[in-house]
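A single chain, nothing else alongside it, follows as structure tokens in the form predicted alone.
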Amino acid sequence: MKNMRIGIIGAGLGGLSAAARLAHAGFDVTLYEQQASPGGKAHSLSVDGYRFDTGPSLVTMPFVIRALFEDVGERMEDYLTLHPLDMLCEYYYPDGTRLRAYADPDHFAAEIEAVTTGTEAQLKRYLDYCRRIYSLTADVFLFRSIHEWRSLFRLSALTTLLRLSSIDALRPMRAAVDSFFTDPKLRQLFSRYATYNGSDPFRAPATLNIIAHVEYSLGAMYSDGGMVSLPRAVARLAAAKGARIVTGAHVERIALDGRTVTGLTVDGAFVPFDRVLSNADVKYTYERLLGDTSAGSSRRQRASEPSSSALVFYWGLRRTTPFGIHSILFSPQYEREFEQLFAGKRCPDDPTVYVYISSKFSPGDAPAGCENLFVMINAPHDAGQDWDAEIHRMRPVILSRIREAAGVDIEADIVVERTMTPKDIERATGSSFGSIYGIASNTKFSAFLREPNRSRTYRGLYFCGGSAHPGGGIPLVMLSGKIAADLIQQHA
């Protein structure tokens, strides 16, 4: 094992823990990545003095970064620190209602009271039914690989599989939210987690109403330094263990010998390894990296439905605003929003806006008395769009929303501006059609159709990241990265 060498592609969050595991474990591991520094989509932006997170915004089951740490023989406060959020966020909605989110079940439950015609009763039955569908499915469809024969006979996974009926799988996850609340209100809050792995809430299975659970009763905290913090973190630790990590590296093959692997074209050197892990999108690994489309993995990938992606403004502001660390600003179509998404291609016409102010909590990401703003709408994929003119489209649409939830005209004290689209996001992470997750569940059987994290096709290869198994997410990814590093050792 210690002259088994392992080649990543890809310094996401799933490849990085990975590259610490195997890397502990005694594997010879380099990892290659594109950017000029690890991340990911989890990277950052400075400008002029205002430092802004470029995709996540938020840590939800903190038990599994921690794990990471421990199971290398780390302390995480060693290398990271994580603060819980007391309030996880404001919803504002078109009426002038400001809901807030607290951590706290009890503490929520009075505000939905306050707020809602809801009921505390109806809160907790709710996430009793979110509690029942984690208890059932995270150890055999989070934890563990779902295509591998060894985690399908244990105990729990068949368990699981006698009671299908229990993890809701048959009707959406919009249909489930309305069974438990009557106010229109909580019935737009609680489906827009679907949005939490870029699907629609009004086709998605039911089982994905295991997000809210993770939330709020597992705990969202915030990172010292802002997101991008996790992936230096990961990737300090990785290299503590031994993991060389490449940065500016172009993978350009994965080179074969019949169906087995031997190595990586790596800016045009080939470099043999015994084994490869991609963190890479599994439809550009299939059609890039191994020019295969005949695969069935990779027929697959292109028969599936992309996930959402995101179209994202970056404003820096002389001024501050009233608005906390996380806030939702919901449309009044929420059903015709997602219509817009996914049969139609395009921004919505009235989309909900997504407002993350790292600068609240960590005072150096902004001049004083000033704010950085991360504001998102939901996106299609990218289909050929006209990006530019998206953004000079969705502008004054979400200028307008702002001014209308919080009473303030932040356009003239807009220093800085910056933007992402859905091309900047496959052009900078390779992403297929800069869909964030992947492919979408937006079908009963979407969660068996992600690639496996040990390939059927090719010897030696295996897969991590949020387009493969268990999906995407900061926590998925990293799971991805630990089954796939332990498939490698079990295979090796």
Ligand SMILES: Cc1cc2nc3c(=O)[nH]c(=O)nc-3n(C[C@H](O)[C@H](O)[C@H](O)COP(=O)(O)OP(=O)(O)OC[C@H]3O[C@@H](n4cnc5c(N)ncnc54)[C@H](O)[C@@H]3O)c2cc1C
Contents of the next structure:
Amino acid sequence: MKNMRIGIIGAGLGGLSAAARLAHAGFDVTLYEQQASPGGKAHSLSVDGYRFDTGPSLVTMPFVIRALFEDVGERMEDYLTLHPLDMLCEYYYPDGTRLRAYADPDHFAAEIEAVTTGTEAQLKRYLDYCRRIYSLTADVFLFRSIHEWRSLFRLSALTTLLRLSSIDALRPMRAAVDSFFTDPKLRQLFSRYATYNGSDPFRAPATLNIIAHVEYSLGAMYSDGGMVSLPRAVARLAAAKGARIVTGAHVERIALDGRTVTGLTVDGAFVPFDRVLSNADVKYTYERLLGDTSAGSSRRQRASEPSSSALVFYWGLRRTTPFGIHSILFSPQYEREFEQLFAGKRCPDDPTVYVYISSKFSPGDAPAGCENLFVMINAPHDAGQDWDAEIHRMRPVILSRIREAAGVDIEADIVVERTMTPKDIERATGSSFGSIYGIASNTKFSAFLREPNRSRTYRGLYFCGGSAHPGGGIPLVMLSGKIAADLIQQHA
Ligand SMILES: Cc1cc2nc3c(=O)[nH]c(=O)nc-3n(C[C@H](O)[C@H](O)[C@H](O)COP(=O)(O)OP(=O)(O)OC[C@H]3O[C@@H](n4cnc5c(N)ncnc54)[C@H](O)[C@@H]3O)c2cc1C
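Okay, that is the form predicted alone; can I get the form predicted in complex with this ligand now?
Full assembly next; the chain just shown is listed first.
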């Protein structure tokens, strides 16, 4: 095993996590990243004294990150500093109501009772229900492969898979939320968690309510130095364990002998490998790196509905705003928002707006007296839309939503402006259709449609990252890196 050469394509958080684990286990690991630095979707952008996290802005399931460091014999604190958020998010409603979601459950319950018609009892009952589903599903759907017989033969795994009703997979997420809360504001708030994996709360199975448990009961964090400090820390960890990380290196082809992987072609040169782990998008890997559009998994991916994407404005302001670190400015027409996203494949006319300001906790991210706003709306996956026209259409709508919610007109104070569209996400990271989280979880079978972490078509090919099992989002892609690394070791 010591001499077994592993080639990894992509330095997203999935690929980096796997690189650290495999190098620690004694494999000879080389990771190729086409960008100039690691991170993938978790990147950073610096312009005229403003620094922006380009992608993720919230860390959940921090124990997954800690476990990575501990599993390879290191202390997370030597690489990365995470802080728990006391207030997870501030919610602004169209009627002027403002609701603060505190991390402390009693404080949050008191806020709900003060601001809405909801009650502490409703909240506790709902969070208990979310915890129950999490405890039934997490071990099967998140922490292991669901495609390997070895995992599935465990009695608890089989029982969970067969009891779809006990994990609430038979009704939509929104229907379940409605059964716990009568207040429309709370119904909207708790439905929102479907967007954490790019899905539609009105269609996704209620099993996705586990996301509320993850945020309210398992902790949500921010990271010193912004989100980009996470991939940087994991890259340093992988390098410390002996992995070679080659940036600015484009993998053009996965080389084969029949159906067995033999290496990679990187910028025109062949490099032999015994195993290849792709952290690149699954569809892209099959079609572009293997030239295979007929493999079962590739077909399955094409038949699946891509997750939603994002339209992001990065605004450097020469002023401050009343917003906290994380704010949601809700749309008055939530159901219509998802119809327009998924059926209409257009940015919602009246979108929910998310504002994240890292300079609130990292003052160096903006000049003194200024702020760096990451302003995001849900966008459909790329289907050939005119994104310049969408930017033009959505910009005034977003600015007016900010004006109504926070009572500030920021337009004249925007001194730095950049944007990111689904097309840009596809260009930068290879994500098919620019979707953020691989495929959407809009049906009860979505979990089974994600690519297995070990290819069934090509010997020696493995997958990790948002388009593979168990799905997108930081903790999940880091778990996919672990599952893939474990499988490589088992089959070494
Ligand atoms: C706007 C936005 C907001 C988000 N918000 C959150 C959030 O708040 N919380 C959260 O948990 N998640 C969030 N996410 C999702 C999260 O960022 C992703 O799920 C995660 O970072 C993806 O990691 P990954 O391992 O799938 O790899 P990716 O980040 O997709 O990286 C894949 C890497 O592979 C490289 N690559 C591809 N092809 C090749 C090739 N041929 N040769 C060499 N290199 C190649 C790419 O350059 C890229 O660096 C957000 C994402 C976006 C875009």
